[in-house]
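In structure tokens, one chain follows: the form predicted alone.
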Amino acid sequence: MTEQIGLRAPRKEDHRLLVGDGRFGADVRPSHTVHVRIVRSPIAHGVVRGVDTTEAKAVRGVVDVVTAADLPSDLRIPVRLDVGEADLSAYLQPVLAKETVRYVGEPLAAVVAESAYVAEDAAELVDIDIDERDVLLDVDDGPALVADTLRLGFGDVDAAFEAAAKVVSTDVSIGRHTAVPMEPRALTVDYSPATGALDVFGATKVPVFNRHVLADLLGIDQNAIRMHAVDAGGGFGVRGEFYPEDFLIPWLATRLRRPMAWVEDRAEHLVAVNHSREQRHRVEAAFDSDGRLLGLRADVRHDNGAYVRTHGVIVPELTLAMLPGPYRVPAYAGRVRVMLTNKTPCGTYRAPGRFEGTTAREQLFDKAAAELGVDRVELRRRNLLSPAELPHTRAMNTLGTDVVLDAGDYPGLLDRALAKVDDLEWRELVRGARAAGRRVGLGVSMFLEKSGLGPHDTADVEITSTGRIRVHSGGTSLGQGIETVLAQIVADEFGVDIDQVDVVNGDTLLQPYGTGSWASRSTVVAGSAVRGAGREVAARMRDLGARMLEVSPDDVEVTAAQVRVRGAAMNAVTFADVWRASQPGSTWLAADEPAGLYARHRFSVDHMTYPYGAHVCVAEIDPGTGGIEVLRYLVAYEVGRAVNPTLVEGQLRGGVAQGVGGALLERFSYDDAGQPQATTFMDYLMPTASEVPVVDLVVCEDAPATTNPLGVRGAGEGGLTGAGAAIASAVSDALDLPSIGELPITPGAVIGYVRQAASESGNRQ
């Protein structure tokens, strides 16, 4: 049987999605379902004088209207990913605002009606009286409230800078943006009055954690709640966290003893779902006379918006932890201040902290290369950790684990990327374009990713009555193809094709211990758990099958849906035969032997694994309009082992598309009163097929991870991590500037840079 790991197998989930058999949150509609519309604050900051629901309640078809006064108590949504020691409880978001509103879009009330249309119309009639207050929208306009200050580092940084032959510094700002999946969030809750049980559909990402939070807030047993992670039109980090609606909709179902549904519209999504990215970085590097790093400093201001949400302060913490990247940094000091403003609260968005920090560090390298008079690629190569220096321990801790860069060949990957660029003749392309008078630049960035965050995940594998293999995983399917990958992993334990494997993800009744799909961890951690469970079941099948065949277990093999004697394929029993032999009452079972062919395996890991890569691109600017076109794009990425190369490539290409958006287009802006200026796709610009170039890839499997039995490194975010840095590098090269100070790079900014360059050129003359 062909080994399934490494095959470009088609996605198991695609058939049901392509023929319309997918089941999304809004597809689940129990009979007598009522619909919820959230009433949101139209004011960015103010004191709530009153919320009058009288007129809304009078609308025909309205079932209920609730405000904070109706809630059980002053409920706050807890942090899911806690780092550091700061007490963030004062900054947690309430379910409904009671006395103060802190951003436009903050939930104030909920209207329940027999139809979604009636609920929306009635919501317009809720009268909100808010005494408007001054807003803070820029962390530099202070005094901003600092929720937390984090520091990470190692070595004697002051001594490094004192000994430096050259110190280079730069400021890099990243704009505020977020994920905009095709399908906005949706929740349907079915309530059983007889038992008080809740079935929640739509909690796709971390259903086990959300069940825990919901049970605590409702004051009921977790076993009364069953979360179903249904299909989802993309997640990218923002979907599936515990938001105010994740309490409100189930609570309303219990209050009214009826099924309840809520579907977010696009305008809501843009002001309600987690924002991310907005940070300002002051970064400095100390070099010796040979251009080798002696030390690195970073001072970051993180605009967290109005509240600390479920991710806590993980994004700014990851910025600091990953900022040294794949380089040899003898001494490092990083500080980040988490500051609160009157904007939508923040959380993670694909490659959180790494997109931002990588952009800042790589722009610093570009500027340093210019000031040191060293080629920008050569400066990077000179400072990359060599294979002989790995594993490399950095004397700091992030996400509860020591930072140990396990294995790899960073200079080798850079060389492979550049060799591919030469094969594609990109340098000739740039030279030719410039000779023709065009403003074309070549950009490069190196990056370090992290993945495989534990501490554990759990999977169940069982053989069913027809001999099929069934997997219950804690992972969830957000579009990344996890069903296919897990099927490939377990199929190899049984020597079968993935068509014989059924993967059920994200059902908390079937898998109550899953940790969810986030942070590029599912293949690494959940995949290792599935492998372990599959291996245990296969061993039991060998044992039981050997009894049936009356041979030693060492003489049988499990393959092709059979347990058979090695070298005598005709002497075999099918998986279904073995299943029947495992049932209670079977003569093949010992007296005290458990029935069934089933195993639960928990995989634990102490350290993350660190994928790495390079982005190279060619960009052209139009000095007249300020427009930027990315002409060519390459990602070279080390994944350790590609379970499904096609899915790895898809992840990388999708990441690049989002990187183009973050680098050139996407930004939430506000007017002086804190009113969002991007509430539709007319204002919030997304990259389309016209803006995203063909992406060339070099997927490397040269450095299998040492932290898991599969040897895999995560692939979910590497297409995005280095994109902002590489595009900024190409634009600065096209502009003949040492670096770019702000993303997204707008047409107005390009024109400003052109004028600045012309002025500096005139002054030099």
The other form holds:
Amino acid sequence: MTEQIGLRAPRKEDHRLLVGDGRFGADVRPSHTVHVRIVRSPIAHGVVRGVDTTEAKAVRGVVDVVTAADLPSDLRIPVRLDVGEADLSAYLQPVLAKETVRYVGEPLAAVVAESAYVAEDAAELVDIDIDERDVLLDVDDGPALVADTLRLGFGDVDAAFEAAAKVVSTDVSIGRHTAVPMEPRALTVDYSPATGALDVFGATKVPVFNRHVLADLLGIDQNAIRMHAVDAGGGFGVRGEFYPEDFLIPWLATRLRRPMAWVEDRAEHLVAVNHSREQRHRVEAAFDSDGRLLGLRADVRHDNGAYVRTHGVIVPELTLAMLPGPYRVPAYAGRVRVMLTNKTPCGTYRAPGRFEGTTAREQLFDKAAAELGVDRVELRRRNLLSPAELPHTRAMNTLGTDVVLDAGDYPGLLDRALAKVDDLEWRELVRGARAAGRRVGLGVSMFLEKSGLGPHDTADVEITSTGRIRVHSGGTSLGQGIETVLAQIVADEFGVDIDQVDVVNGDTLLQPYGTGSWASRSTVVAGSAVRGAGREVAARMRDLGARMLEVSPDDVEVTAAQVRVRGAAMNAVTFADVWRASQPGSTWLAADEPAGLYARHRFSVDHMTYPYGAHVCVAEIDPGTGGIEVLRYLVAYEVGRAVNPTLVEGQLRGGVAQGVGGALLERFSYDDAGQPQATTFMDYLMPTASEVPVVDLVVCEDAPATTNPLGVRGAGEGGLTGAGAAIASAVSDALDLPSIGELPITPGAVIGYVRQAASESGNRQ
Amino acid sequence: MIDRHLVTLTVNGREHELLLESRKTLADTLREDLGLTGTHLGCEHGICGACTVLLDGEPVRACLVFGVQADGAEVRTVESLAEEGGELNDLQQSFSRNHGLQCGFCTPGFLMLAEAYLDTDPVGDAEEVREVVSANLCRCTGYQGIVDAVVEVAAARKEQRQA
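So the form predicted alone is up there; where is the form predicted in complex with the partner chain?
Below, the chain from earlier opens the complete complex, with every other chain and molecule after it.
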């Protein structure tokens, strides 16, 4: 039987998605479902004088209209991921605003109606009286409210800077982005009047955690709630966190004792779902006379928007923790201030903290190379940790674990990336284009990723009546192909093809302990749990099969959907035979032996595993229009072991596309009153096939992770982490500037840089 | 007073008589009245293309067409592509083979867009395909697999036509 791990197996998800049989949040419609429309604040900051629902309630087809006054109490949504010491409770978001609104889009009321159309009509009749207050939209304007100040670091950084032969500093701002999954958020709640039970469809990411929060807020037992993580149209960090709607829709179902559905429209998605990224970084590096790093400083201002949401301060914390990257940094001091403004609150978005910090650090390296007169690549190579220095412990703690960089070869990966660039003749391409008068630049970035965050995940594996293998895992399907990956992992324990495996993810009744899919962790942690459970079931099958075959368990093997005597393939029983032998009443079972072929396995891990990579790209600027085109792109990435190389490549390519968006196109802007200016896809620009280049890949399996039995490292984010840095590097190279101060790099900014360079060269003459 | 119209729609070869509110979109009509939930709504303002269906053979944004506008027309949705027994058509197979989908939400729109394009007897090179599929948005794949899939089917169908 061919080993399934490592195969480019076709995805189990594909058939249903290709024929239109996917089951997304808005596809589940129990009979007599009513529809919810959220009424949101049209004002960025103000005191709520009144919310009059009279007219809305009078609309035919309206079932109910609720405001904060109707809610059971002043509920606030708790933090899911606590880091740091600060008490953030004062900044948590209420379910519905009561006295104050703090951003445009903040939920104020909910309308329930027989159809979504009527709900929208009536929502427009809810009369909101808000006394406007001054807004704070820029962390540099006025005294911003600092919700938390975090510091991370190690070594004597002051001494390092005092001893430096050269100190280089730069400022890098990252724009306000969000993930924009193609499916807007959707929730359907089926309510059983007989039992009070709630079936919640569409909470795809961390359903077990969300069930816990929902039960707490509703004051009911967790067993009354069953979350179903159905198909999800992309997640990238934002989908499936616990938002105000995740309380409101189930609560309305219990209040009205009816099935309830809510689907946000894109305009509300863009003001309601977590934003991310908006940070300003002041970074400084101290070098000795050989261009070796002595110390690094980072001072970061994080614009967190109006409230602290479920991620707490994890994004700014990760920024600091990951900012030293794959380099040898003897001393480091990072500080980040988490500041509140009158904008949509923030959370994670794919490669949180790393896209930002990597861009800042790598731009600092580009500038340092220019100031030190050292080649950009050479400066990096000189400072990368060598294989002999790994594992490398950084004397700081993040996400509750020590930072221990596990096995790897950072300089080796950079070499492989550059060898590929040579094969592709990109340097010649750049030289030729420049000789022809075109403004073309080559960009490079190195990055460190993190993945496989513990502390644990749980998986169940069982054999079914027809001899199929069924997995109930804690991973959730957000489009990444986790069903296929888990099937490949478990198939090898039974010597079967993945067609014989069914994976059911994210159903809290079937898997009440799953930790969900986020932080590039599900292949690593959930995958290891599935492997463990599969191994236990296979052992039990050997045991029971041996009894049936009347031989010793050591003499049988589990393979090709059979338990068979080694060396005597004819002497075998099928999985279905063994299943029957495991049923209650079977003569093969001992009196005290549990029935069924089933195991639950919990996999725990102390440390994350750290993938790493390099991005190289070629970009061209048009000095006339300020337009930027990414002409070539390469990602080299160490994944430890690729369970399915095709899916790893897909993750990397998809990440690059989002990186192109983040580097060049995507930004939420606001007017002076705090009115969002990007509420449609005409204003929030995402890359189409015309803006995304062909991506060349070097996927390395040179450094299997030591923290899990599969040796895998997560692949979800590495396509994005280094993209802002590499594109900024290419653009600065094309512009002959040492660094770029702000992402996204807009055409207007390019024109500004071109004019600035022209006037400087004019001054020189 | 809700304004309703009796309309006749032929969807995937089957005729349906429906009483539709005049403001109801074709996308909602397909999803809610006919249960064809393969057509997805990603933005409802005509940019993302997830709701692309064929209206008398032409790709349209089903979020920007009212159900009543399709009165008497032939509509094709993603549910029409596979064979009766569920066997995927050449384009669907090619999407899977080339990893042209991840979350699959935008996929029905890309498939219908590509079906219309492939019906035009196109050149079918990567440059042209990239331009065509830039009509729709995908947030997962980076588009490479989508472009590869359509290029591959364009070549295969051309060969079939010439054979």
